[in-house]
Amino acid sequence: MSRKTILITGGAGYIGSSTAYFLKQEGFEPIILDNFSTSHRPKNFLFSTYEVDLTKYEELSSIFTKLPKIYAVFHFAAKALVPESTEKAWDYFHNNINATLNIAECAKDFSVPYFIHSSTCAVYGTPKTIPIKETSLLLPETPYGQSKLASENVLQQYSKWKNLRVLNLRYFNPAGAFPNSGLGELHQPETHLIPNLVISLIQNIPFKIFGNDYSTPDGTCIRDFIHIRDLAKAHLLALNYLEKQPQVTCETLNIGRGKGISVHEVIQVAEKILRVKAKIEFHPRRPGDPSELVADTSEMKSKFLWTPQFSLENMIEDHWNFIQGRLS
């Protein structure tokens, strides 16, 4: 029996490479497209990889002609640094929207049955109610969030007029690593909480908290963290869902654990696991950071018949082991 080929855009990045690794274990054949602008080629990267600028349709289309029949596209490629997007809005709109438009057009031209889109909770902006439902108001407050909402709208139109079957997955906060894979979160610059916290504890340097005056019990932001292993599995479940529900043309689901935890609480868990006391520095709030983002995951659990399995402790332990491996 031949292995189904999954095309993964942004497949050299943290989430893309982790999902490719998981799919390979599950019997699929991932093929990677990436421009390596914000990622690097991991050592022993065991996937067919093409370097391509997704904003250039002809370049992308020429690669499609060389590929085997694609069973599904998993579209991760995007610029995704929220603070940077406020300074480089044109880059974010140009890259994220055009890349989505071009990969959707190629998926249509080459008759790809399924399209899974990596979206974000940033499309909600500052939510009016917690937890956040998929039907909540969409009021993104940054160019990044706006560009991802525009990408969702592009795909909705392709599902309506071009017969592309789409599932948008609005992630909350991925973290952790796949044990023994050599793959994990390693951005330059790194803006995410758990990677920065782990490095600060390992190197005994101050950890920056951006804002301690939010309207939360301890004054720090509250976020919904999901392990990268659970997130990768959610993509396979999304594909299975589209396969089994032929009436679905375009849907959107929140992907998280449905549990909020504050920055202070994350620090306390990490201190316990690494047995090191954090040095804290308080800094002003960053633009576009709501006080609380927690997913209502009832739709995901109902449609996937699944609940995320891994805890915050697992996320921190797995990321720590990944970093230890990189430093050794």
Contents of the next structure:
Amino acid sequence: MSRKTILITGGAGYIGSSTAYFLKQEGFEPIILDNFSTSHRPKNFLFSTYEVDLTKYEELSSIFTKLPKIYAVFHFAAKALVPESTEKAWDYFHNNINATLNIAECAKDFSVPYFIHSSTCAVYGTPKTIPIKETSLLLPETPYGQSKLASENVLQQYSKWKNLRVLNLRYFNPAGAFPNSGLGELHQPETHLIPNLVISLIQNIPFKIFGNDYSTPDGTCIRDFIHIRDLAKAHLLALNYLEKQPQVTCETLNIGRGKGISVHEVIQVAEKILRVKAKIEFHPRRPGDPSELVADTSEMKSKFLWTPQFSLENMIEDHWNFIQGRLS
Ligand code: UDP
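And the form predicted together with uridine-5'-diphosphate (UDP), for comparison with the form predicted alone?
Entire complex below, previous chain first.
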């Protein structure tokens, strides 16, 4: 039987490339679309790859005409740095919303049966209650979160009027790497907690904690970390769910572990794994950082009949190994 082709937008980025790697192992044929604006073509990249600006419909649709039949689109491509989005709001709206409109239009024009969209817990803003359910109030506080909520709304309309079948996955905090894949989290500039922490421990340079006066037990923010291996698997389970449930047109699920861990606790775990003491510096809060983001994962667990497998220790260790591979 021939392999099913999955079109992966943003497939050169951290989550997209890791998911492509996983799908290949699972017997699919990933094809990557990327504009390489925030990523580079990874070394030994094994997938067929097209450079394209998703905000240009004609460019995108001319690529679709050259592709084999697409079984599903996994739409990762987006500008996704929360702090940057507060300074470059227009770029975030223009890029993220237009890319979603165009890829949805092409998916409809070329009769792609399934569409999985990477959304984010940033759509909730500062939640009133924890854990956060999918039905919680949607009040994103940053242009990034607002652009992703707008993208969800675009896809909801496509499912309603244009027969696109959509699952929105609202990720909490992905981290870690597929061991020995050569793929992992490496942004420029890097803003995320685990990559910044690991590099500061390796290089013995200060690690900045942004805010230690939050109303949490130790004063630092609480997040729900999920291993990239679990997150990649969740995408396949999302596809399987749409395949098995033909009545589903558009649904939205939280993807996390449902476990809240503070910045201080992450530092303690990393210190133990790397066997180095962190040099901590306290800095003011970052704009748009809610004190606590933890998923209610009951919908995900009951719909996918699945629970994430990997721990915070796994995430830190796998990220550390990935970085050592890049530094050597
Ligand atoms: N954080 C930090 N130092 C860093 C990076 C992040 O203290 O170098 C904090 C950040 O303020 C937030 C948490 O770690 O409270 C998670 O931030 P991250 O950017 O990893 O994910 P976000 O939840 O913002 O998407």
